[in-house]
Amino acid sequence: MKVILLTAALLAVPLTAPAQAAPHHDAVRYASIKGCDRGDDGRLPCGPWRLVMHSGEQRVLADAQTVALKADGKPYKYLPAPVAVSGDGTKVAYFAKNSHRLAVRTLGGGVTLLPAGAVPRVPQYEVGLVLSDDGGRLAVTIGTGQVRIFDTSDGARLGTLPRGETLVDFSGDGGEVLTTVDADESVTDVVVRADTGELVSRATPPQLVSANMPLALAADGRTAAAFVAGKSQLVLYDVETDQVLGRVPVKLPKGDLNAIDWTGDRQVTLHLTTQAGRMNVVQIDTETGAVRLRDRYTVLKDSLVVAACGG
């Protein structure tokens, strides 16, 4: 669901075979762009975006832009153009190389181009892309201001979020989005909106929740989950009633939280990154606290930036 960006230093490790395959053998595990040393300019993006599948196969995303364009349309060699992978690994969003329009590719299917002008003329490195878990919705963050939501089946804009709200993620079924907004007295509120932009609920969560962002929002559009690393707990919070529903102790493999997503009625998935560059993907039963290792991998040695599936 989320784009997970890792630094080059973290990724400079050998590729190892996955310990456990994901349920979708032919789905995308992550997208990677190679880094090349360019003298005084340092390590820069080079070559095409590559899709690394759960099977271990690598595919080239040949029609995707490699480097971001500036507002005037000229290449900005220091940063790659944005890419996002859906949580289930079946869809990829990117800027198309020839038209410079946003595109969403379905594995084994076609490509949907968003309308010209779907994104205003801004530097592409100021554009953030987030796909819902099933890839049916695309959220586009434009600079530090507006967020637009699109239907990836036809490229139609569904809604726009108010300025000042920061996108966190889609709900488990993609029908809502979770955002944060700075409130009075240095307080951060959490907001749930429909994918069309209408307000569903807003609350000021307790510090137990607000101090442990990011949150994942369930398909019901109201139940959020946060991971408290210091206590190794999964906290469940109801945005609609502003109530902590429970604290579930969990025992996890090593790694820092990179992404959290609600992937079932009673299942939350965490992506944990180790200093050795390995990604551990675990599924947590929100009622029992049982933990299952869904996937484990180390990214390609030459990667500069990685965009991984979140769910």
Given for the second form:
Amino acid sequence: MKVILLTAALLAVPLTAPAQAAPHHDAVRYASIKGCDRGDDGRLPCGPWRLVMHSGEQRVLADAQTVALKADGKPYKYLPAPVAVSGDGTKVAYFAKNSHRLAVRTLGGGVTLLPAGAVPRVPQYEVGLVLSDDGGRLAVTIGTGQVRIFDTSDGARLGTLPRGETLVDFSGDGGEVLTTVDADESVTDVVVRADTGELVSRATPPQLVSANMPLALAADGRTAAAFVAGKSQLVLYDVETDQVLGRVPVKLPKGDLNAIDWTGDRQVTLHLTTQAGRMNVVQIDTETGAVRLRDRYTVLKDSLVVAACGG
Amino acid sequence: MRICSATAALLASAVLGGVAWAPAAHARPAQVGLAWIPTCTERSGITVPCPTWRLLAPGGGVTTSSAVAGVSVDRRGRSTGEAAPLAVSADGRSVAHQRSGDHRLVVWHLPSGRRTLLPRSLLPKGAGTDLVSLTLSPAGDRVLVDYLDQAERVPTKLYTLATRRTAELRGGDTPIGFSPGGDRVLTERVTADNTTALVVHEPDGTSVRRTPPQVVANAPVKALARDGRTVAVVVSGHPERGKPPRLRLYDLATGKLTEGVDLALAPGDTPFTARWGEGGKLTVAVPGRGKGGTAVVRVLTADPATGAVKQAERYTTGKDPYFYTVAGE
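What about the form predicted in complex with its partner chain, after the form predicted on its own?
Let us now look at the entire complex, which starts with that chain.
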């Protein structure tokens, strides 16, 4: 089974969870679309998007576009339409089937539709969707070009990122975004912008950071973390001062890095995936390096594409 | 046996004139500035290097030598269809190459005509020459033999001709070049961090290593200075943005990096090799296309303080070269 995993932000469980009442709606672990064998055409997306919950329950996202539409509105059967899940598993972004508008659904709540002109008329498979951890912000990447940031409570466009900057992710609290850009002298710069697109800081990081992307940005909008797989370490970096703050050795379960996110003041969460479709979600204390297995699951075997929570 | 210069000139013009060439096994140039190999097409239509390298002298003149093999061989001795390894020392007076016939690696000292056989132990047992990369020291007295195995386990061998001693550099270390005196070697290696480190190997076997900033790691050309710690860094030009290539200096001992200068070259003219020369200047080579599918290589002196360049030599290959290399590359 070959499963394509879309970029994931992370399922954050507040550290005070046991004291709170468990949310009475379950949270999404991942969204999955089935792949059906269609002979010469290979495995194609078929059926609705399924939301696989923490409880194990499967819900159907009935109003989401499943097969990507081309710019002329006709379906392109080979690729699924984009979908994203917020880090906390409470919101899902997708193209609405009927209106073809971008939608953000809150589980157990309502749907916000973005205005019809929010996204230019491009093939849906050229659109990338990223939700912030709590789903309050949606970043829409169009092709290799522009990134637009929306407030998901009312669909208002907050800002646009300059062309040439590639979105990496939202900061821990959704207040900023981290991007990368090919700068002069053949280097990669990291850039922090507010959700309005306004520049906060920019730096040419050392190789240790640029060679171990992606980078996760904390809620403070300046502290970043990268996972150095070859040394099984987290490296912490301050974008504002261009300083490596330290390295934290960590002992991790098997898997390749699928996503890295700040989920607390001193907590980074990694999504690790194995070839067999297993997902290990670990929380790391950035001061002690202590690792806690937060969640573990195997994706549905018939999945063609999976958007793990936050992705 | 000495060839008088008149005969060599006749030979050269015969080659240039496209006349059927009878191998003159004893042709020997005084100095080589650029070596190139033309493209031949096999009956099957595949393009391969022709059997013979052309050796261009500074100031003009071309010679060929049937002893300098043009095509590398695999471990069974069969032609691979790739160019045989060849390197010319910076002083232009030594050529390290694969010898025709027995495929052995040799260093040909042009002034004396002597060919020094390199020991078989410089290559893995039974290996062919197809994965071999050669680098000569500026005076041709030492040679680096890099075997490009996928796993990067085979150590690079550093051989000193006079003493017949072999030193080994770690398998994962990719040679960049010698210091001007030939006593030190600059290499780069990818670390467990996924970063690229620069390493200077000292004559006593010790080494100094540092992980430089992105701009140095990503630079296509680097050259170690006589002091064994200053590295000249050639930063690529960016034609789309109209940025010319640049030259910066990196101190491997302290990690300091100068702001550098723009080189007085067009954005598309990034040098493909550099080495430190006299008076604190660098000698760089810039590739270019000539008329009718030829390659034109300009050898220039660059001033690291101002970025000013001055042409020292200019070489034009024949039509459609398969490969070329300049002295000191």
